[in-house]
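Have a look below at one chain only, the form predicted on its own, in C-alpha cells format.
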Amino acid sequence: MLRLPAYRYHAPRRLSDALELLARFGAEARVVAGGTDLIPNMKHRLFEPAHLIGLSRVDELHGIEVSDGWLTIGAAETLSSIASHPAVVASTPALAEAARHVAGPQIRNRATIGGNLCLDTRCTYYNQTEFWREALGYCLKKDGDTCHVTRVGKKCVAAHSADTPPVLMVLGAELDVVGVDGSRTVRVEDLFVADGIRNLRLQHGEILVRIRIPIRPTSRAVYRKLRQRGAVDFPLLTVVVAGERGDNGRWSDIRGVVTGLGSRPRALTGWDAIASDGRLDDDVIESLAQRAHAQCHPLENMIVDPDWRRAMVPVEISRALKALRTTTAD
C-alpha cells in the first residue's frame, strides 16, 4: 500500500488567507483543490509538502456565468460541473467536451478546472512508485541527472497531458492570477513553458482564480481525445481546432493546438496561408493536416509508440476540421 507522506492540512475560506499562508510556509506549501493529481504524486514521493492549503472552500474561487460578452469559471469549479452547466454548454461547447472527457466521473467529481491547467506534466519514468524509480535510477525531473527519454539531455520532455488547456488557448482565453505582490492576467498560451521539470509561469505564492473566455457568436472549435480506452487514460494525443464562421460559409483565423507530445501545448503554425481563401473543403483540409504531421514529433515519454502517435496526428487533425466544417450556430 502506498502510503502519504506527513503534512498538515490548512482549509482557509478566504483567498487573503491562502495567500497569507503560502507567504508563511514558503517552499514547505501546496496549494491543493480536487488533488488527484497531487495526492497520487506525494504517494510516490514526487512531492513531499508539509504543509497544504486546501482551496476548495474559497468563495472567490467558484462561480459559473455569462456576464458583457465573458464566460467566467471559478478555478475551483468541478470538470463535472463544467462540463454540465449550460452557460458552458452553450457559449463554449468544446471545453464542456473536453470536461467530460478527462478520466471517469469519480474524478471528474472531485478534480477541477483550475487543477487541469496546472496539471503536472507527465512521463514513463517520472509517474511511478519511489522503489520503481530507485531501481531504475531516478530521472531528471526527480532527484536524478539525466533523462531516460532521451539518454543523453539535460532538458526534460514530460509531457503536457491536460485536456482543458488547448480548448481555452484556441478560444482565446485570459486568466486571472492573484499572489501575495498583487493580480495580473494571463493568457493561457502565455502560461506554459518548454520545460518538463516547470512547464507554467505561475511563481510560487500566486494562484489562479479564474478563467475568463470571450464569447464571439461566429466562433466555432472541436474537440478530440486519442488514448488507449474510451475513458479514464491520459492523453496519447489532444487536438484542438477552432475558426470563424462567417454568414458566406467562408472561414477566417482557422487555427489548431495540438498536447500530448511536448511539455506545453502546441500552436500549430502556417495554417493561414494554406486556408487563405476561406475555404475548407477536403483539399485544404488534408494540407493542413500534414502541415501539422510536419510540426509534431512525440518522444517515448508515453508507453505507447511515438511514430504511431505522429501518425495519428493528421488522422486526428483531419477529422477535427471535417467535424469543424459541420458546425452550425447554437
Ligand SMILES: Cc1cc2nc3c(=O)[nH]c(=O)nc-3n(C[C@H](O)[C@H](O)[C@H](O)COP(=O)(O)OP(=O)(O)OC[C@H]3O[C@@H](n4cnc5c(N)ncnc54)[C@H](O)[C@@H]3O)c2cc1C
The other form holds:
Amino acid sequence: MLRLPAYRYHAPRRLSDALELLARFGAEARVVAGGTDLIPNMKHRLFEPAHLIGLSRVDELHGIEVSDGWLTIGAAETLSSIASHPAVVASTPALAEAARHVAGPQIRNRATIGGNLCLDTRCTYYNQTEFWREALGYCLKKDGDTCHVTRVGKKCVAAHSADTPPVLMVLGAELDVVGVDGSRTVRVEDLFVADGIRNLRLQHGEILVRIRIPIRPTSRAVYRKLRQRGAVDFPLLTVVVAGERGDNGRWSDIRGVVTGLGSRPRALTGWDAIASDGRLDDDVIESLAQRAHAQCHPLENMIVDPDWRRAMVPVEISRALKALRTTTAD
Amino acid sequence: MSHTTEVVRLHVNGDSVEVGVPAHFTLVEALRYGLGLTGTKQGCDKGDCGACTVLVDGRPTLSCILPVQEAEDRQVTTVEGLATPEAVHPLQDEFDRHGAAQCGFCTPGILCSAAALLDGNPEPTRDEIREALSGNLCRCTGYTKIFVAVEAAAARRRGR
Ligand SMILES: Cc1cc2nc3c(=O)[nH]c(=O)nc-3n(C[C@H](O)[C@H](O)[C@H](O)COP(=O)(O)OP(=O)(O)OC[C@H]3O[C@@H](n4cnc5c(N)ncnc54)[C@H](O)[C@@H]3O)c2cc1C
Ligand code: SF4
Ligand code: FES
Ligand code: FES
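Can you switch from the form predicted on its own and show the form predicted in complex with the ligand instead?
Starting with the chain above, the whole complex follows.
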C-alpha cells in the first residue's frame, strides 16, 4: 500500500474559480488533471500539496474542434478522446498516434493532454518511494544535494518523457495559458528548458487552457516510440519527424524532434542543409540520421543502457523518415 | 499533517451511498476500507499493474490513482457489480471454464476491462482484446487463456 499525504480536494467547475483557489492557497496548492503523473508522485512524497485543485470538471478546459485552419484541444481532454477523435485523426494523425501510445488504456481514459505537456521529468533515482530515496541519501532534484547520474555537477538531467509534446512541437502548436495576472500565448517549442528539476516555463499558479495546432494541408508527420514493452511503459526514446510535401513530390522544411533522453525535447538542427534539394532518398535519410546521432547524448537517467538508447537514435530517425516518405497525399 | 474526513457520495454498482473517508483517499481505498467492497484489488498502488481497474461511467479506470472525489456524480462499477442476482456475467463463467484465473489477483481488473470492451464491441478480434487488456498485468496465466475466455464470452453474448 502506498498512502497519499493528507490534502483537501477542490473540484471547481469554472476557470475563474480554479484561479481564485490558486490565488487563495498560493504555494500550498497544486492543480491536478487526470492525476496519472501527480498522484503516483505524491505517493512517493515527491510533492505534498495541502490543496489539490482538480481541473477535470472545468468547462473551459474541454472541447476539440477545427475552425479557420486551427485544431483546438482543451487542456483537460483525455488522451483516449484525442486518440479517437475524428478531427484529430483526420488533421493531425501523428498526434492521435502519440496519444494512443501513452501508458495503457485505463491511464489514457484519465490522462489529459495538459498533464502530458506538464509531465514531471523522470529518473531512476527519483521515481521511487520515500523509503528507497532515503536509503540512497536522496538526490538533487528532491531533498538531496548530489546527482547520482552525473555524480559531479549541480545539474539535474532527469528525462523529459512525454509523448505528445514532440508532435506538438513539429506541428508548430501554441498554448493558451492563464494566470491570476492575465493570459498569454506560448509556443510549445518555447515551453521547455533543459533543467531536470523543473523543465517548464510556467509560473506557479498558471493554468494551461488549450492547445492550438495550425493545420497545413501540406504537412506530414510521423511519430515513433521505443519502449521495453508494447504497452504501459514510458518512452526510452521518442522521435517525431515532419515535412511539407509539395505538388511535385519534393519536400521542404524537413524537421525532427527527439525526446526521452535529456530534460527537454530536442529539436534537431542542421537538417536544412542536408535536405536542401527536397529529395528524401536513402542517402539523404542516412545523413539526417547521422546528424541526429551526433546531437544526442543520453545519460544513465533510466535503467536502460544509454549507449544503446543513443545507438537507436539514427535507427528510429531513419525508420521515421522512410515512413514519412511514403505518407500519402490526402 | 493531520487529515480531514469528508463525506463523499458515490454511485457504486447501482447503489447510491454516502461514505465518510479521509479526504486524501483514493477510490480503491474508499471501496475497500469505506464500503467493504474488497473485490477490487490494491496491487502496485501506483498505476502500473491494472489490478485496481474499475469502470467509471463505463470506462476502465485505475482506482488506485483516482482521488475519491473524482468519482462523485459518476457511475462506478466494480467486479461485484458485473453479475446479476440471477446469473454471473458470461465473462466470469468463461474465465472459470477456460482456467483464465489462476491466483486470481489480476482477475477483477481484467474482468472490468473486458466487460467494457464487450459493451462497446460485441465481436472483438484477438488484437482488439489484446489492446483492451494491455493495461492489465497477469503474472500467472500467460494471457492466452484469458483471450480465449473473452472470445468465448463474446460469442455467448452474441448468441443470446
Ligand atoms: C504506468 C504509467 C505509464 C505511463 N506512461 C506514459 C507514457 O508512455 N508516455 C507519457 O507521455 N506519459 C506516461 N505516463 C504519465 C502520464 O500518465 C501522462 O503523461 C499523462 O498525460 C499526464 O496527464 P494527467 O492529466 O494525468 O496529469 P496530472 O498528473 O494531473 O498532472 C501532471 C502535472 O501537470 C500539471 N498540470 C496538469 N494539467 C495542467 C494544466 N491544465 N495547467 C497547468 N498544469 C497542469 C500538474 O500540476 C502536474 O504537475 C505514464 C504514467 C503511468 C502511471
Ligand atoms: S538526474 Fe540526478 S538530480 Fe536529477 S533526478 Fe536523477 S539523480 Fe536526481
Ligand atoms: S493497483 Fe492500481 S494499477 Fe496497480
Ligand atoms: S491469475 Fe495470477 S496474476 Fe493473473
